[in-house]
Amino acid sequence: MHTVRVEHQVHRRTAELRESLAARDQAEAKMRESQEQMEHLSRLSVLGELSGNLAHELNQPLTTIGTYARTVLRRQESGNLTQEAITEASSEIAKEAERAGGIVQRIRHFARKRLATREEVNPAMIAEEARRLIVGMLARAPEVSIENQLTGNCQVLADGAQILQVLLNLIKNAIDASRDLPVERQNLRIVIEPLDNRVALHVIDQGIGLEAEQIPHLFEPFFTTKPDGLGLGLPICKTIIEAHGGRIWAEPNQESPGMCFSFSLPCHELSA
């Protein structure tokens, strides 16, 4: 009787443990799905804020294409169409079409929903992609300079799209902080440097800056300094960076008014 009772308890507790583990796995899967959904919505939010001038940016190459096409037609009608004119017009039309296509392709690649993957990525290349997206989507984009101070070949093992998302968030915030200031204070710097066995990326602006008491709360959910902000962008950035084994922080610009937002990631490979 005792043996039967013990076996029954063992089977019951084993079944309960299986159910508990299954419930935990299901909860973790839902949590990952929710996090991926939130990150995707965050990417769309960044693009939505940046895309106000997208129509203008696409209109420029389309206008150039239309101008050259109409010029060819007019010269053809007047009998003044030369092979040189055809070659020039075709070259300009192809160049502007590639420019417009490149803008759309980068946006589609960044915005698409996909599973997170980790691979070796070059931080400088991610910074350059962020710069191209900003310049391609803003009609009057500020100058964004990239200073790559890495002396060796430092790769990071990361989801490139997620790191790009973090960088775009920081750049967008920096642009907002200097939007109404003189042109010379709207320029931004992205500095990439080694930091022990890590690589650090700094987004440095010359904007209006923040109060000292605001800085410790920047990465808290729903804390925002913008009248129409939701306070989710920086907390999502913090989640992404910490999931990669990194750290993100903010401090006043040491060289001028403004802020410096930074994050660091472990170097996967660092060779002299």
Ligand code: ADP
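We call the rigid core whatever largest set of C-alpha positions still superposes within 1.5 Å between the two forms. Computed from a prediction, not measured in an experiment: that's the story for all the values here. Residue numbers count along the first chain shown, from 1. Compared with the form predicted in complex with the named molecule:
In a rigid-core overlay of the protein, residue 254 has its C-alpha displaced by under 2 Å between these two forms.
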The other form holds:
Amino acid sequence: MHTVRVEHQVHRRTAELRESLAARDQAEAKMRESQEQMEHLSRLSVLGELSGNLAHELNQPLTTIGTYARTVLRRQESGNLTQEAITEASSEIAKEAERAGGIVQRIRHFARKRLATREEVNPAMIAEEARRLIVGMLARAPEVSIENQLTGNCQVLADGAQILQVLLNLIKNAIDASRDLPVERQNLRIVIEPLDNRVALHVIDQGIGLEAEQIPHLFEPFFTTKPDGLGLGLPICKTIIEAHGGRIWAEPNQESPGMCFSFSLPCHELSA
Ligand code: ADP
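Can you now output the form predicted in complex with the named molecule? The one shown was the form predicted on its own.
Entire complex below, previous chain first.
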């Protein structure tokens, strides 16, 4: 009798345990899904903020293509269409179409919905990609210089699109902070350097900077000093970097007014 009761209890407890494990798995899957959705939305939001000028940027190559095509038609109608004119027009049209296509491709690649991954990525290549996106999307993009001080082969194990998203957020904020200043203060630097077996990326601007007492609150949700700001960009950057085993911080620019936003990531391969 006792054994039967014990067995019954064991069965019941096992069933309860199985149920609670299944519920936990379900909750975890839901959380992962929500997190992926949030990251996707925040990627779209940084694109939205950057792409105010995108229509203008795409308009330029399209106008050039139209002009060349019309020139060929006009010359054909008037009977003075030379072989050189066709070659020149075709090569310019192809070049401009590739330029426009490149911009669209980059944006589609960045904005597409996908699962988080971990792959070997080169931090300098991500910085380069961020610069290309910024230059492609902004009509009056500031100069963005990249100083790569890594001597060896340094790869990080990361989700490249997420790290790119962090860099774009930092660059967008830096542009916001220097937009109304003289043009020489709008230039940005991205410095990549080894830091205690890690790789650090710094985005350095010469913008309006921040008061010392504001700096500790930067990564808190809803901290914003912009009239239309959401205060979510930096907290999302922090979530992404910490999920990669990294750290993100901000300090005043050491050399001039402005700020330096930095993050470090563990190096997968670092040989001097
Ligand atoms: P949002 O851009 O919507 O305000 P963020 O979380 O990206 O949200 O930024 C929070 C705040 O941090 C900004 O409102 C701004 O005050 C400050 N900030 C971020 N980057 C810089 C920077 N490079 N220079 C000066 N202030 C900055």
